[in-house]
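Below, in structure tokens: the form predicted alone, a single chain.
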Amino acid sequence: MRVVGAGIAGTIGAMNTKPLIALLTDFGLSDAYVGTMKGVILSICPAAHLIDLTHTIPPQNVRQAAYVLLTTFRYFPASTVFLVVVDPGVGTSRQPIAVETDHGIYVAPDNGVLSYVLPHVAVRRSVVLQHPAYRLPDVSSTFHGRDIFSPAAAHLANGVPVAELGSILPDLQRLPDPVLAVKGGEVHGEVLHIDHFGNIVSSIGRLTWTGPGMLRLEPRFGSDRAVVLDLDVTACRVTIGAQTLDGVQATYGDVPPRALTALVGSSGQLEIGKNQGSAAQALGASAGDAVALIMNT
């Protein structure tokens, strides 16, 4: 993590008129958690606008948390409290915490969901949510995400600076990295996500196109992150258990439909999808499955 000096929570009210709150947890859509967490931040801060990045994460899987947050948080303005409540340790003596940096305020527990979006930012300070004055009065043991983690979102959102909240942390939980290393003319990874189409997101990026058949390779994760690769996609294959796929494509519609490609989605990460189609089904992919992309000798 970065640090440095000076706070944003208390300029948040003179940069927009409007508070922006985004949330993301895993509470789905069939229960009242999610509004009834919006009914605690409007009653709180009633001029906030409230964004829902998404509410359908798997149950408990802050590594899927993690990531989604990491693709979403740069579209954002840098004044946004993120609040985010994937929590399978509620209750217990993993700390509440918000993190203040250069790109938003972040509200969430200390389980490691913020691992890998604070690298791309500037902290400035990490505290534990503990005075009294921005939770309820009453705080349930099983629904910080009501009780603590929404108050506090909205407190911030009124421009109350993160320091009021609570003490100074100085370390924070983290995730370990995906798998991602490079060896000689392999890169292997991992599944890291399948979205909603059935795509499936593997470790290996972040990948970008420099010219017709050319692709950079500047790592995200492991420990070859310095390491910058050049490639050329119709000298590369992919593979993800037993299928193998020649090249590396910049759309779906680069095959016909039905068929499976390897190509870079929009996060920059590299893909394998089926044209019309989902490729986790087809190949019965889950996260933490192997896959490599591998350079033709």
The other form holds:
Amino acid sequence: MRVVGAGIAGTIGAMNTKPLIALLTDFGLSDAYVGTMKGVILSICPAAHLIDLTHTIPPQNVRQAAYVLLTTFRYFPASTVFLVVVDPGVGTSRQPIAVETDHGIYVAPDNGVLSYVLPHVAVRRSVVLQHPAYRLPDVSSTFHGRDIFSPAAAHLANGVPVAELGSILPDLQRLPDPVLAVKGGEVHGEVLHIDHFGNIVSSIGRLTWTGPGMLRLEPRFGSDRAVVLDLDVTACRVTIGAQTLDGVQATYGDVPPRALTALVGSSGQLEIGKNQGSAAQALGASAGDAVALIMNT
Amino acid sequence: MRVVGAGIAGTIGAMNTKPLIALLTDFGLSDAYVGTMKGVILSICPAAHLIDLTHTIPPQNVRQAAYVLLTTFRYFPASTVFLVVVDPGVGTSRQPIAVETDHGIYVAPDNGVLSYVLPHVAVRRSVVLQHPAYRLPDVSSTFHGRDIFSPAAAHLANGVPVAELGSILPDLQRLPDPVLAVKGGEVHGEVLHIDHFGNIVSSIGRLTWTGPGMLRLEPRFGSDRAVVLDLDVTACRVTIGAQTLDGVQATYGDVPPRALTALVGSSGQLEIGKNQGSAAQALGASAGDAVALIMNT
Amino acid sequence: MRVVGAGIAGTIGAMNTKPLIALLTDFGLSDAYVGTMKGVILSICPAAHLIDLTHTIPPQNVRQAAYVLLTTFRYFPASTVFLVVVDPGVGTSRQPIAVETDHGIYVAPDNGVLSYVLPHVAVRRSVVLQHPAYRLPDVSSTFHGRDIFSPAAAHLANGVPVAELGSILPDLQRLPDPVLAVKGGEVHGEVLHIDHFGNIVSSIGRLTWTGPGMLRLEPRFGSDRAVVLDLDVTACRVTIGAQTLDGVQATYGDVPPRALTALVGSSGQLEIGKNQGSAAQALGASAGDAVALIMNT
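Swap state to the form predicted in complex with a further copy of the same chain from the form predicted alone:
All chains and molecules follow, beginning with the one already shown.
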């Protein structure tokens, strides 16, 4: 099992007596869609503690939801129910599922939104949410978050075993892996995410500091997951579009205000940031743009 | 009593031992106005469980708040206190009120914001929030959400009877009904709401599927509430502006990606959506635009 | 001790058995940064009740966070832990601190973000958050909100004494005071904050009504804090840019719809508002603009 976060939660989570449900959707904040889901959950599991991850995933952007979930799940207790509703196929044949793992139970549409988390946990069972007793009496065609996913999460939080909710689904849908390829002294990746501050998060990671100025790359995505690459951060450069940045810094403050910098972000990914500014705005970057980390020869 | 939602809450709500307060405001998320209200509530009722419906109602848009409340109230336990503060008349002679019903206690300004919910619940009593013991000691002229409404909601959540808070107010302010008229084979309505995804929600509802391809309309607004109209969805069309859409679909995925579609939304209203896109943007629609559902002859 | 709010919390707060943590950040709502902090907190202190003040402080705007905190802290129970992470200096030499007072424990970077609150509370002790037992095992250089501040807040909510977290820090960083100068019959201030409604909040305060048409000014900022000024609101004017407004009103509804008005805002500051509209948009005002309250001669 690859440890994404700091791994504090495993033992401490057992202390959590109130069942915890973490919500991640693209429903936005201007309607009462999320509030309605919470009403449904609390009608079934009044003791639930509800935490919002985010509800402003760009509409139907399954990949961004998958990435955001990857960055946060490890910081929650292992007993957490993650309720993930980014669901462009609502009302079609895609299956609603629950996946029980050693770190979290995940309730979501089977559209790949769990792809980035699943390699980092041990899956115990996956089921289709088909048992009518664990849905609302009337199921709409357009709001399964309310009618199927929220009731399932609430019943799971109440302690109903995953196996009760429906039959086993052996194979889950997977998203294509993000670009991440290691060739000699070059690592080629792509922009995975632009955060609220305009930091450009790349697919190049997971990076950890192994000593002063020394980074280790253990690829998290792509076909080179067995590779381990050690880097001298003073002898490499990062390229994005026409921009080249020398070296990899520890934090934003290592460069002057308003300067661009490559650094290791809080999730272990290579990021391009701007000290006290927005790198994405400065560079006009967006998801999918090429990023490379190149050793100087 | 007309059932708006799935009606799961009635019996289960009694299990909810923590008092539940659901908040709906136009205060936005960039100040600490909502957080301050929550501080006031938790200072009075530390056990309260606080749930946000939404705080991004367009400033002073009482009608949109009334509609959003209609879509969600039924999914909460019947014991919920709804704290609704969209209040363009703050500091004027409009009254602050509490309305006790068989499904929720509503704390709000008396400006019509409860108009769309009240026909669907049994009102037990309405009072003016005038008793100083249930307000903050200093009442400002501009933030009754903090000084009057939040303390009232907190005391009600603590079990203080509604009748304690002030004297009976027999007649409440009502908003004009949305346009909804049935004439022969034509149903004329208007755009009621644009949601986060750009779905155009009309006043034409409540629609329920009675069989394959068969819809029943029981008007929720306007003067034709006694009408029941049965429709063959393959023999009708929906018009909005210059656009005509054939038939009514079950869900977005019933049309190709990027195509417009008329469908029954999650609250039983006729909606115009776009598969994986924004119908409102595609059509330039906004609240108040005419929408019609017309039987083919 | 100057009382900012209504002071309800002191005695009632003791009833609050669940530890309360109020969060204020500039992390926005589009990533899971805030959700991750909450996961960390609940892994350490499962009983914590988490309340959001706001997370949409403009990135790195320490002064606005300081002002927002000032407007809200008094409305929370005195036992509340305030977790404030607006931290342009993350990863640099600025210290992470906890400040215990008679009204709240404040966990924040030592960058002045507590400047506006501290004069209104009695500080008991300030410490540097340096004890590794109260941080996550791995501390990143870019997300101390997750790795240092959240664990500290959670342990404090669990009852760990502030003194356990690190050594005493005698002097805290302070922001420069907002402009506020009283000269004869003129009070000169500046725009401190534009709120969600477009109300222009000035540094001129704290204003309280002492009788019909009579206001008292007790300066909250600047070097004139000992001054007490009594004003006849019908014999003064307010200037902002080229605009002059006669008198100070009690509420928005005291002027016709769409008219501009000067009034005493909900935090006791002089505000310029627009009845049912945005004053900031009408006047093109922004933080730092000059505002004056001038007695007619």
